[in-house]
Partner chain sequence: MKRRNNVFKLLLSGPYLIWMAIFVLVPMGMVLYFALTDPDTGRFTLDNLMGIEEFLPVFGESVWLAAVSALLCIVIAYPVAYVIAKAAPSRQRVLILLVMLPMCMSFLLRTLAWVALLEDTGILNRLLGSLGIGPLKLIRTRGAVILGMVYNYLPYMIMPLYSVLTKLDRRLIEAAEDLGCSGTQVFFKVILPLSAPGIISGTTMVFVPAVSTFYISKKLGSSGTALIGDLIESQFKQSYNPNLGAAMSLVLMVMIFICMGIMNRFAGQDEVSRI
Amino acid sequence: MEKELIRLADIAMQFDGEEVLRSINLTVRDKEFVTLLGPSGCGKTTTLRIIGGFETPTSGEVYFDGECITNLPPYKRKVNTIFQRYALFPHLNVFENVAFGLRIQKLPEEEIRSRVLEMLALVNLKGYERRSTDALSGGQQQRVAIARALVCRPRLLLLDEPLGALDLRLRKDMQAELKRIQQQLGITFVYVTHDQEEALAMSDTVVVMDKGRIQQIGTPEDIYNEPQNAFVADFIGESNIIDGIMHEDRLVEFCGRKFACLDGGFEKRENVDVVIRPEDIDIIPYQNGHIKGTVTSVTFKGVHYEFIIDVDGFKWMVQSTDYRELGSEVAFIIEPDAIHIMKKSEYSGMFGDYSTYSEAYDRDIREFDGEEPQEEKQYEAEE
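Using the sequence just given, produce the structure of the chain by itself, in the form predicted in complex with its partner chain.
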């Protein structure tokens, strides 16, 4: 395991008395790809700006390589940033934008030239040196911003929703490209996004945030399979979250039945939240099932169908490749390894019932709108 590179110790941040971050504790290891994931307004950008030195936390300390840098100005930090919407210098061409940091370091012209050209090649922008930055597509501007930051060979690169303004196809390509660059150069990334798929696909470690607090830190698999509370379970993928009672280790009761499960370590008869992912539920013939209900909605999703199934008033989401008719009576079984038990939290009861399915959908849309994604027409044939 690599050693610690950056550490946030009990950071709190207030703007005009309004609390934006609270008790943020986070350690980032050398060469790690860490993603801050959370809905718009949860404090991701603020956290990143504190690491970059653009904000000073109200309390708490920032350590870099073991050294306290809480009050160090940005230009003295060995950190570079890729800003939301790039912030390229409009008065400089592509080459000079990338060369900017090196010129500040007063490196010899020859070295600047070779390093800039090497970096432009790395981000597939060979031949664009003399272009004006506003003559570039969003994806190309993005890559100039990446090259401009990386050419300085930072120990740590901060990226604030770098792909937010790109269309889906380009975003996927750039995800892979960023990951490749990160591994090739061995640089530590702290990456901000509100897109959970992006976070799961790229990161070594995901930090889920909400309301200015860290909800969970873990590998993408941990976060998905072992969410710590209803917020995380709902934000990462789809989840049915049901009230349950833990009878003893590996035995939980919900929907009026007892189920075997793999979790333990709870009080006797402790109230818990039970998470069951829609894809882990098997639909079976009606008479054999543990849980019985009526199909109230069917959506074809390509790989599978998505059913909403009403079980005594609680609506479950179930994904299955087998078709069931709308209104048909179905049953399903839940295997022990499909059940995940969480402690009750402030989020209990707020998520995981698909009765309000359309509203939940609306909320996702609003969150997305909050980020004002710039719709950009990409020029075809990027390369």
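Please supply the coordinates for the form predicted on its own, as a counterpart to the form predicted in complex with its partner chain shown previously.
Chain only, nothing else included.
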């Protein structure tokens, strides 16, 4: 295992008396690709700026390679940052944009040329040295920004939603490029995004944040398969989250019946949250299932169909390659390894029921048919 490179110890941050980070404790290892993931306003960019030296925490310490750097200014840290706006110099060509930091260091011209050309080759921009940055596509400008950040050979590269301005196809291409570059150079990356798929695809470690706190740290597989609370389960992919009762180890009750599961370590008859991913549910003939309901929404997703199924007022999401008609009665079974048990948390009851999803679908259908939505009629009557 690689040694520790960055450590945040009990970091807290306040802006105008409002606490935006609370008790942040995080270790980033050398050569690791770590992603800070969460919704807007969760504190991930503030955390990144504290690592980079652009913000000083209200309390707590930042360590780099074992040395406290909490009050060290950005230019003295062995860190470079790439922001969503690439901030390229429009009056300089590609070569000079990449060479800028090396010229500040007053390195010999031969070394500057060698290192700039090496970086341009690494980001697949060989032959673009004399191009104006204004003549480049968004993806090419992103590559120039990466080359400029890496040419100074930082120990750590911070990336704040750097792919947010790119279209979907180009963003996926750049995800693969960034991961390749990080592995090839062996530089530590700390990456900020709100895109769950991006985080799962690129990272060695994912740090899920909300309300200024770290909710869970783990590998992409751990975060997806073993979420620690309802927020993580809902934010990372789709999840059905149902109230349950643990009767004993590996036996949980929900939807009025008991199911075998693989989890244990809970109190007897402890109230829990039960997480079941939509792709882990098998639809079967109505008469044979554990759980029965009515299909209230059908969406074709290309690889599979996405169904919303009403089970006694609770709307489940189920993903299946088998088509079922809107309004049809169906049943499904759930295997023990598809059931994940979580302790109750402040997020319990906030996620996991797709009633709002189904209502939005129903409203869209009514509007398409020229029927006024019922809730709007009711609202006008109350007015």
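All values reported here derive from a predicted model rather than from experimental measurement. For clarity, a rigid core is taken as the largest C-alpha set superposing within 1.5 Å between two forms. Residue numbers count along the first chain shown, from 1.
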Exercise. Determine whether the C-alpha of Gln196 shifts by 2 Å or more between the two forms once the rigid core is superposed.
Key: no
Quiz item: Is Pro90 one of the residues whose C-alpha moves 2 Å or more between the two forms after the core fit?
Solution: yes
